[in-house]
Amino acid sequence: MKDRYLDFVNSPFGTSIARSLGLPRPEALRRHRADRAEFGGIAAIGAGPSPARFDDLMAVLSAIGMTSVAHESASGWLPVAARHGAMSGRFEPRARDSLASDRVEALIFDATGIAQSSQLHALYAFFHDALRSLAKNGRIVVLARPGATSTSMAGVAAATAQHALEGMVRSLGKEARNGITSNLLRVADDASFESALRFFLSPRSAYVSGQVVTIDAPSADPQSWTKPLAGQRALVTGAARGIGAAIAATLAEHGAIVTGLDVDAARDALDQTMLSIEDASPSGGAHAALVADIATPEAPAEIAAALVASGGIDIVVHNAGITRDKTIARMTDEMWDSVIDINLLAQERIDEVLLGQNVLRDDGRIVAISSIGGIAGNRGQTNYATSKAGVIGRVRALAPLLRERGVTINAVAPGFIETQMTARMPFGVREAGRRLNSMGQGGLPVDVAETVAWLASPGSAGITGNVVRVCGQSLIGA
């Protein structure tokens, strides 16, 4: 459904009206387009004491074609750039009214060396100087260390300062506006963050802000960053329409061979979705439609047999879900049981078979679609919120058990996404969902799909047990 307010206040006439009346004017988000460069421009680099990831960061910026300027806090950046043979210079703050062409596209701060709270001042100094220099739809990324159990007072001090970064990053996302996102990457010493940094610097993460992602294991780069899923086979449940259809199409765009699954009642829509994917992104293998009711006891075995017959599977996306909304006092047994069964128990049953029979190959990916409702709860959705919170709990509990096989499992939690379902909401509820986030607008199905594709990539092997919200940094449950 079109957001008419967003379109109006970003039109020439609407912009002048919004300014004169003091109306909020959400920025039209820049999303990925095949005819536009994904990266470019300048990144301003800042750092706390003893930054540990300058060389890795420089390698990524060089690979994606971004140049850099060093803030005074990043005193060691220019020698690193020179060693890599990369262009760089010194950062000069821009005035609020400076030309758009003078602004930087990203602010990146290496906070890995911050070991006590007094050192957080370097964070303040960088963003105090640099935030006004950031272009519309710009990106803020802070690099940090994973949380650790402290065995000394020095360890307690470091853990305190490192956790403080989360408050800074989330607050920056709420202050920056103008379509700017702000995210924190917690990276282990032996882990690569190129896949995550590419995602969070790109237009593909347009509706992902205020997130903390932990990367705690090594990963291999995909053979191609433009087709990172080439040669991979993916299963997407609930693929006929909406977010599921967008996930299937995006995985195919990234090179995967996709099997889309849905119920018999959605057969026509599923066939049309898979046919359009085949026409848009031929991958050298046949995309397939699979009809099954995941609520039935026999469904997992039927799904496994179909996947084995087509060559096994590398990526499983649990997207299928339903709502049956009523306050709990008015909710029937069937309304409760059906939502828990389809949204949560079906994932458990399917994974038990796919993992138990090795249908999901080693080094595979499981991505489960949760919801911000599972984080914050929703009135009239106790069944739905319970099921989606259960998805998050399952992801976190299962992640360490799957490490031996190199399988990762993560959750994606959408906020308000423009779909046929949200279009049927009452006007007031729909507008509240759109506006109560840092972006001041709803997301699109492709925003969820791009996040799923990133987590499914070989380059994301070090990311497991994470929950990534795709909610424009919702003010509810944030």
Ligand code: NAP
Contents of the next structure:
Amino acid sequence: MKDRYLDFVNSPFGTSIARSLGLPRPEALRRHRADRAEFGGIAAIGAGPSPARFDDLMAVLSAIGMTSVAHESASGWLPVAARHGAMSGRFEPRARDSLASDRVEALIFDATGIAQSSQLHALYAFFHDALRSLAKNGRIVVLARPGATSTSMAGVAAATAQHALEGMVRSLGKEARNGITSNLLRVADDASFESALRFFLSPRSAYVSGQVVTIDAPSADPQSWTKPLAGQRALVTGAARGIGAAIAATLAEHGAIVTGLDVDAARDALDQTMLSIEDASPSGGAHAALVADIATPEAPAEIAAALVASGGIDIVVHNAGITRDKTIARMTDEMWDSVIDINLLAQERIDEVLLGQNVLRDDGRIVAISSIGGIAGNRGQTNYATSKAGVIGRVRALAPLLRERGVTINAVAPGFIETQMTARMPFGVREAGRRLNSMGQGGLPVDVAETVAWLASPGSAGITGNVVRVCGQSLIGA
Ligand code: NAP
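And the form predicted together with this ligand, for comparison with the form predicted alone?
All chains and molecules follow, beginning with the one already shown.
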């Protein structure tokens, strides 16, 4: 469904009306476009004491063609840049009333060396000087360490300071506005963050802000960063329309061969979706439509048989989901059971067969679609929120068991996304859902799809058991 207010206030006429009436003007988010460079411009670098990841950060910035300037907090950056043969200069804070177009595209802070809370002042110093210099649709990324069990008082102090970073990063996202995102990457010493940094610096993460992602194992680079899923096979449930159709199209665009699954009643829509994917990302007819109702007991075996016949599977996206809303006193048995069954139990049944029979190959990826309703709860959605919270619990519990096989499992929790599901909401609820987030607008199915594609990539092998919200930093459940 179109967001007419967003379009209006970003039109030449609407901009002046909004200005004169003092109306809020959500930024038109810059999303990925094939005809536009994904990266570019300047990143300003800041750091706390003893930053551990300058070399890796410099390597990624060089690889994606971004130049850098160093804030005074990052005095060690210039020698690292010189060692990499990269151009770099000093960051000059932008004057409050400066008219010059001297904005930077990203602010990146290496907080990995922060070991006590007094050292958090370095974040204040950097963002106090630099936030005003960040361009519209700019990116804030803070690099940190994963949480660890503390065995000493020094460990407790370090864990305290590292956790404090979450408050900083989330608040920056809420202050920055203008389509700017702010995210925290907790990276283990032996883990690579290239896949995550590329995602969070790119327009592909336009609606992902206020998130904390833990990367706690090494990963290999994909053969190609432009087609990271080349040679992989993916299953997407609920692919006929909405978010599922966007996931299927995006995985195909990233190089995967996709099987889209939906119910018999959606057969025509599913065929149309898969045909349009074939046109946009030709596979020589290998993209396939699979009709199955995941609520039926025979579905897992049918799905497994179809996937084995087409050569196994590397990526499973549990997207199909339903709502049957009523307050609990008015909710029927059938409304409760069908939502729990399709949104949660079906995922368990399908994974049991795909994992148990090794249909999902080693180093595979499972991405389960949850919802911010599963984090915050929603009036009239006890069944839905229970099922979506269950998805999160399952992802967290299953991740360690799958590590041995190199399989990762993560949840993506969308906020308000413009689909048929949200178009059916009453006007007031819909407008509240759309506006009550840092971006002041709803997300698009492609925002969820890009997040799924990033988690499904070979470069994301170190990311498992995470929940990533695609909610524009929703104020509900944030
Ligand atoms: P949607 O437009 O209703 O699409 C869901 C698809 O799943 C439909 O094609 C549906 O088919 C299919 N499906 C339902 N039951 C199925 C079954 N038993 N077997 C196979 N396919 C089945 O929903 P959406 O908005 O794209 O949402 C996709 C996912 O994101 C869901 O898990 C939803 O809970 C989650 N989500 C959405 C939002 C949002 O704002 N839209 C927010 C948070 C989370 P039929 O309807 O034709 O039966």
